[in-house]
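A single chain, nothing else alongside it, follows as structure tokens in the form predicted on its own.
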Amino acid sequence: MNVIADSAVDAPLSARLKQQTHAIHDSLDSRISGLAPFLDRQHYVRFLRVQLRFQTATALLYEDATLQARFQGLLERSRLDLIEQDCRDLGVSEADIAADRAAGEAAVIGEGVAAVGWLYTNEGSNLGAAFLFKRAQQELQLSAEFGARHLAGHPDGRGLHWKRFKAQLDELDLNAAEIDQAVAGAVAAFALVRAAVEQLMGDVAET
């Protein structure tokens, strides 16, 4: 059964993302924030635990030549190295970093354009990183150059490294069956980043 709505066929491709994964990035956003991410650096290291997972499950989508052909500048996107110095900045071991690396990499993308919705919650949650950034900043001292690299925007500014990739996304001329895979993606995205979450970050009290 197609999943999108009768009331969002013809909207674009990104709102259509937006609309089906609305419920999950609140409840997920929810979940870290009562996690207190920015309490210490101690709790702000396993967030970035949390990041590593979730940018090595994308980064072979970043190098995809396919993708690459649909999203220009696609690699460049990557932030996997800045994630993995962020994590040796603040002393996250070798161990723990190849134990995150696998765990990514073990993540099950999915059929079709499925890498897509995965693109699109990686994509969105840079452009929300804004306000992390900033705590990161000001709670925890850390910068573009140590500790929150993968949380700096981008030198063009978040907003417009956001438009030129959603306008690509809504470029793409996907079928119904199509746009199904994308949303599963995308919430196959969000539902990773939920399990590392509580794998790594939910032994903590909220507070």
Ligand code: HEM
Given for the second form:
Amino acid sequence: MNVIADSAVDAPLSARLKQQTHAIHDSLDSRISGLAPFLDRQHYVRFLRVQLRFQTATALLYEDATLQARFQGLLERSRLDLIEQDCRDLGVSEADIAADRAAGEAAVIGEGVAAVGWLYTNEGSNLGAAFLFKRAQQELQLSAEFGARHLAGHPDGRGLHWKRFKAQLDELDLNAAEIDQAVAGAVAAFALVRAAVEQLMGDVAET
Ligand code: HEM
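Starting from the form predicted on its own shown above, please give the structure in the form predicted together with protoporphyrin IX containing FE.
All chains and molecules follow, beginning with the one already shown.
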């Protein structure tokens, strides 16, 4: 019996998603931190390329009319343009940008409301980015105008921006099967990022 899942039966969707991805998040967080993305700009660029893959994978969701109807202001939340600019700021080659775009575009989002889970993972990653943004500023002299645009908070405040998204998530009226699909989507999004981390940041000796 899965005690955690049973106790969460009536929990809001946002809480369920958080609970079901908590362990994967922690593992990803430690893995990325262990790969020293802020050691120097060369290390940071590898992290940027991971983010480019992820933002490309999710970009079409932000343009989707059905999702836009459920999540007001969705299109403005997309960070694809910002991450591309960050990559160009730091001299990522056009060939590498194209390769990461292609890798992101190959992502399979999954059925039904899986897309909602992908959005959760991406929007949540912006909340956690507060700490990363600070480090990019302090250790690499980057900013919301150069190199760390995609990590910057929303002008209304990072917390409020996230709270609005969470409220929209929790207003969705999903049945049990749909909740499972959303969780699977969130997990798949984390898996894409983890795979990109291993591919682009894991073998530091190679670059
Ligand atoms: C070194 C890398 C990372 C660190 C240090 C980190 C740290 C954090 C922190 C501190 C929070 C909580 C923020 C708050 O409650 O105010 C958070 C939330 C979150 N992060 Fe990360 N994170 C990292 C990477 C990622 C990545 C790569 C993703 C996605 C692929 C991600 C997805 C999320 C999500 C979905 C949440 C929201 C959790 C919730 O409240 O439901 N994080 N992160």
